[in-house]
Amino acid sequence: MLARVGFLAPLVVYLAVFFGYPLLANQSMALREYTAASFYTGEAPFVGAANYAAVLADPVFGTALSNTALFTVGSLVFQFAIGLALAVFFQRHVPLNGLLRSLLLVPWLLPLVVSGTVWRWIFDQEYGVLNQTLLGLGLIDQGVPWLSSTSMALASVTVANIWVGIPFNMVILYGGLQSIPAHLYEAAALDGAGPWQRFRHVTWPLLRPVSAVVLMLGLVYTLKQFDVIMVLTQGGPANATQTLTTWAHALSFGELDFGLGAAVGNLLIVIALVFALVYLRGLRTQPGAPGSGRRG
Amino acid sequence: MTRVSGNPAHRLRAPSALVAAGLLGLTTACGGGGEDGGEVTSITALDYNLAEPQNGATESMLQECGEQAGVEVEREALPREQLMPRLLQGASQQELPDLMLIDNPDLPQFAATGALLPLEEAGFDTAGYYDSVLQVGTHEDTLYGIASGVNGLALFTNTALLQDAGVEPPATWQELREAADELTRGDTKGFAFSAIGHEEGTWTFEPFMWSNGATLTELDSPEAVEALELWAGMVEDGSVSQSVVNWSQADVNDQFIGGRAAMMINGSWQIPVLAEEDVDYEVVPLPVPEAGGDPATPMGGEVWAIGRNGTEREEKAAEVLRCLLSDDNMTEWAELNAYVPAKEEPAQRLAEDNEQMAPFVESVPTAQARTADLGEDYPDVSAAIADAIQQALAGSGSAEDALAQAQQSVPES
């Protein structure tokens, strides 16, 4: 029993250090006017739900909520589909595999803030790599504001982040691939199973663990991604690629209300909490059967 | 500062402490200082003048004066943007910098909190200062910060490309539209600006409010909607490209530089930046809404407050201040960054000997604070015209709808 105990202590220290207690002093720091000057003085009154409410009502909540659910979906859905696509396609012996592999990695390796400048360059409505090449081919007859329009800016966003996440997914999935026995694959053949047939009842059943690891972290990864929207449009223009990460930032650095920003930031740690346990829920209840895992 | 632990808001501030610290992700640094009750042999200072020549003039004039005041100066400099949560953290600690640089617009936040110095009880005399200078300093009729120079915004016109177009630098806004309109050919924007979603977007459009009689009070006044019209109209004319909604004023002198803009709006500490450059410009105060009117810009620059550290270090503090206050130090550091001297007599000295200062040095007496108005509630309203003006620009609705919702930011007095 006592061995018991102190085998788990480190980690349950741990946890109530590094996680708990973060938790709770977040928690009481939504509750409270907290400015500036809390951090001085050491004053902040209670106000209840107060922040809460603000953060609510305001319009710029509808936005950032909705920014932050099309940017996580639409970065995890193109992330996984074309690292999964690559995965399967490396699986295959490819001239230079190892070298174009090493390649593809390299947004994974660099600071998100140099990829995030290298996009705003691609992206410039006025000399950007992107609209001189569409100009060049005449298939647009002006730049297109890519990041300095409303309607345009969360789509660019989501397109620079969905690259920056690729290699992550294909080399998780191409870790994943190569552990399943090939002697299954022969077998599918054998049974004339053709190339879509084989990934549909081999590959993509037998794939499903890791893929659930893969968008498990890559949806928290996403929820909470900062970097890439701060470098590429500061969360603007007019709140268009506002997430509710950028906007926990800007509430309390910008405007410099701690107990605001703190509230939005906890709203997020729920929001997360949800979509995991539906997560979780849903691989649970689902059987492991070859062929149900039909998704996506 | 004594700590009394059984007082409630006391308990408080280990907590916030630790979120602090974690938070960020900072380190802690600062400390310093003398020993308790001992003799002070070193104070700290904190400031966010990175780039160059900023960066070594600051350094070596902090030596300097801690130097005629026999103390070491431990200098640390960090990005803008850290400099707040940075201060934040020390103040939690009560471990504050002796001197900070605090850009002017924040000062009421942190005056606010009790932590700075009131300037007088250290004794300093403000004769010879701008009026306006000490207006950016003073929170609640007490002066907290003090500048050792100022800046300003003018515009900038590029000669060789102004004269090929066969137009005079505007001085209205109908000349101004009608140049950028001229000026536009090929590659070049006629004009840009920054009009990023925060307080550099914010400052660089306040002159237009302001010198059509606008107030930060009135956001949706007839008066602000024409000066966000005039904007939006010009980035819908495409004499100002829509990506300015993305640019800092740094970015904006990059477009000068290379030629991408002919004319732009931006501050006098871009000109030791345009001399390494091979450009030919010309610097002319920002145009007005009619001939004969008066430019109304609002007042740049940081402020240096001494933090509340206990008498001895706060007089070390006060010490090494005012050396830098001193006239010729004033004079060299305000030469060779590009900033107005906060003194008017230099002030006048610099404009005569450098025609490009001029239109700064013109601006200042008339220069408004911002936060004037709103003291502590600046950074909100900034921050909901900077939406404004994205949303008047990025084309997702009109300046009259844009203004009338950033007014719901500005509090009922």
Given for the second form:
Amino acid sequence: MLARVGFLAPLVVYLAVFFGYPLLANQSMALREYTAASFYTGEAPFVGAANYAAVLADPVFGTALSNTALFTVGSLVFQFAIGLALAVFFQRHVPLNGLLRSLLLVPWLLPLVVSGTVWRWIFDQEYGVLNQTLLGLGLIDQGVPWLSSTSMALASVTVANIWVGIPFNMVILYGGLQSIPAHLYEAAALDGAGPWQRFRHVTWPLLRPVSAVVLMLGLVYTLKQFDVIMVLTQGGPANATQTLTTWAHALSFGELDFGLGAAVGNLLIVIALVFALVYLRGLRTQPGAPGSGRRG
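Having displayed the form predicted together with the partner chain, please output the structure of the form predicted alone.
Shown next is a single chain and nothing more.
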């Protein structure tokens, strides 16, 4: 018994200190009028759900929520599709396979601030390489305001985030492809299955569990994405790229209303938990999963 307690104690302490306490502290802050003055006066009056009501009634909330949804869905779809295409491509014996895969990992290895700075230079209206290339090809007459236009800024930061996330998807999906037995492809080929049929009836069904993990991790990672957006647009122009994450930061460290910022952060946690529960529910319904009642 003591051995079991001693084995679990470090994990319990770690979860309590680094996860439990911050969550409880953030929840407590969201229920109080917590401003910059609270740090030196020690006074933070209890206001109940007033901060949540103020956040939900704020017109920025709807904008931030829709931006978060568009940014997350757009990033996940293209990161996964391009990552899967690259993983399938590198499954073949192509020259310099290892070198090319290593080079594609560079965006993943760079700090997000560096990636954001690179894309800020690419999207620069006057001197950016993208506008200069399009002008050189005669496709545009003047520089496109990729980051300063309210109609293009969100798409621009989404493109930058897609570039950052592709290597993660490719690496995990490539590992999943390596675990599929080669004799299944050989048997399918003997049965006359073409490349698309082999992908549809062999690759995709066996890759589905790995794909679910990739999409779930990508979802959580994208929901809390902060660095790239802050470096590129800081949530602007006119809240065009404001997500729940950047809005929580703006409320806390821009307006110094930490209670409102904590309320937005807690709402984001609830959204992530909902998707996590959906993911766990999906895992339980898969054949062979513990408690599914089904065996493959």
